[in-house]
Amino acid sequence: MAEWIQGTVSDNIHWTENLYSLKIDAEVDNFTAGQFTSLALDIDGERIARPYSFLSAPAQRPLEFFFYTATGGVLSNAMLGLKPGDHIWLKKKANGFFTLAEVPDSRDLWLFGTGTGIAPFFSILKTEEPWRRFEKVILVHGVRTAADLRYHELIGEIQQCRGDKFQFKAFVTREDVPGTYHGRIPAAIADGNLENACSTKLSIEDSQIMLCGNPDMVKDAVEILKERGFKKNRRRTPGQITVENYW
């Protein structure tokens, strides 16, 4: 069993009533961008824990995590009220294989995330590996409302630093928002509108695809991609699709 260590909250950023980010000072072991740890609070005599991906890069401190309070989510609702100086438990050792080490080389890297499932992609994009290995990186973020689109400053910094090597597309399902696409990511893959908007083809020869977030988005997108000949990426049988459900 991985060891629990105590961290200290340095900031709790409330983006909306239900969307927030925690910054935590803690001496965790080294991790790889894309991995996750477990966070926990002791509530009514019971340690309530749940896995969360790092949004921060491996060398970045404090550690950063991105949350949406789920209906009936005891831990996510409790963490919403944490203040700087409060303590929280973390697993010292990270886990997970949703990392670029598991992704074969290609020309283009597509990153599809919904909601807070975009967190591991930010961790990855803050490192040098994607920019060294891929000619173009396309980040696609799907949310319900415009208020759920966060980390504009970070996205702007990546765009300024990486230039034409980076593209960002936002999808909003419940509102018409200027500068974004109305609808779901899988539908835009199916009808070709996403590729047209990015001026880049999703191709078996030139694309690697990582998907993280709502299981429905992941499932639907994978089915559409498989119909086009893409296949799941496995160590023994490398493919083009790497997934992680973030729910």
Ligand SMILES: Cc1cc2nc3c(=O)[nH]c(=O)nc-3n(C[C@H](O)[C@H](O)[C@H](O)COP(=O)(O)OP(=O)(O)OC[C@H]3O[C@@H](n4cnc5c(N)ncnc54)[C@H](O)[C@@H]3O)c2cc1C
Given for the second form:
Amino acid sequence: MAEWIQGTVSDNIHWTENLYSLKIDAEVDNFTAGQFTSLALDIDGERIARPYSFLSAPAQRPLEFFFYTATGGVLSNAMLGLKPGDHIWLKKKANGFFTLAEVPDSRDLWLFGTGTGIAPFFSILKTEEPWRRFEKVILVHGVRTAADLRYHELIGEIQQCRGDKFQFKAFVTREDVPGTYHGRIPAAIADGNLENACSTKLSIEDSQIMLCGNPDMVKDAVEILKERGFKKNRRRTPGQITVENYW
Ligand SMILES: Cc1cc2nc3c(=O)[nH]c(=O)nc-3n(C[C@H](O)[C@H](O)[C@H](O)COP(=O)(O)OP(=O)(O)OC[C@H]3O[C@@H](n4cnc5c(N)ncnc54)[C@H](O)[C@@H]3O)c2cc1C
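Compare with the form predicted on its own: the form predicted in complex with this ligand:
All chains and molecules follow, beginning with the one already shown.
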């Protein structure tokens, strides 16, 4: 079992009542962008641990994570109250295969994330690998309300740095928000609106697709993609789809 180490919270940014980011100083081992670690608090004498994706790039400090407080969720609600200087447990060694090492080369890289499921993509986009390996990188964020769209500044910085190589599209399900698309990501794949919005075709020859977050979005999108002939990536039989479900 990987070793627990103690980290110190350096910031807790409350974006909305349910959405926040923690910055943590901790001596974790090197990790690969897209991986997760476990965070834990001792609550009523019991260590409560859950997996969380790194949002920060591997070389970046402090470490950064992006959270949604699940209704009645034990750990996500407890972490909401952490203040700078408070301690939190982290697994020293990261885990997971939701990394570009598992994604074959292609022309375009599509990244679909819902809610806090965008976190591992930011870690990946902060590294050089996607820009070296893909001609075009398209980040698609699905959320419920405009208030859930966060990290505008970081998205702006990536846009400025990467120019035409990078596109960002936001889909909002519960509100009409100027500058975003209304509805769910799977529906926009099915009716072609996503490809029209990006002026790029999803194709077996030219697209690699990573999906992260809400398992309903992941399942529905994968079903639609499979109907179009896309396949999941397996080490022995490479395809085009790589997924990470958050629950
Ligand atoms: C590999 C991996 C990486 C993850 N990375 C993140 C991350 O970076 N940020 C993050 O917020 N969560 C992430 N999660 C989910 C996280 O591990 C916890 O499940 C979540 O914080 C709820 O924990 P809890 O103790 O508060 O709630 P619990 O009492 O464990 O309740 C779990 C329930 O909360 C809901 N839920 C879980 N996660 C979310 C979520 N992100 N948004 C909305 N509802 C949710 C589901 O209905 C689930 O059944 C990740 C999960 C996995 C498997």
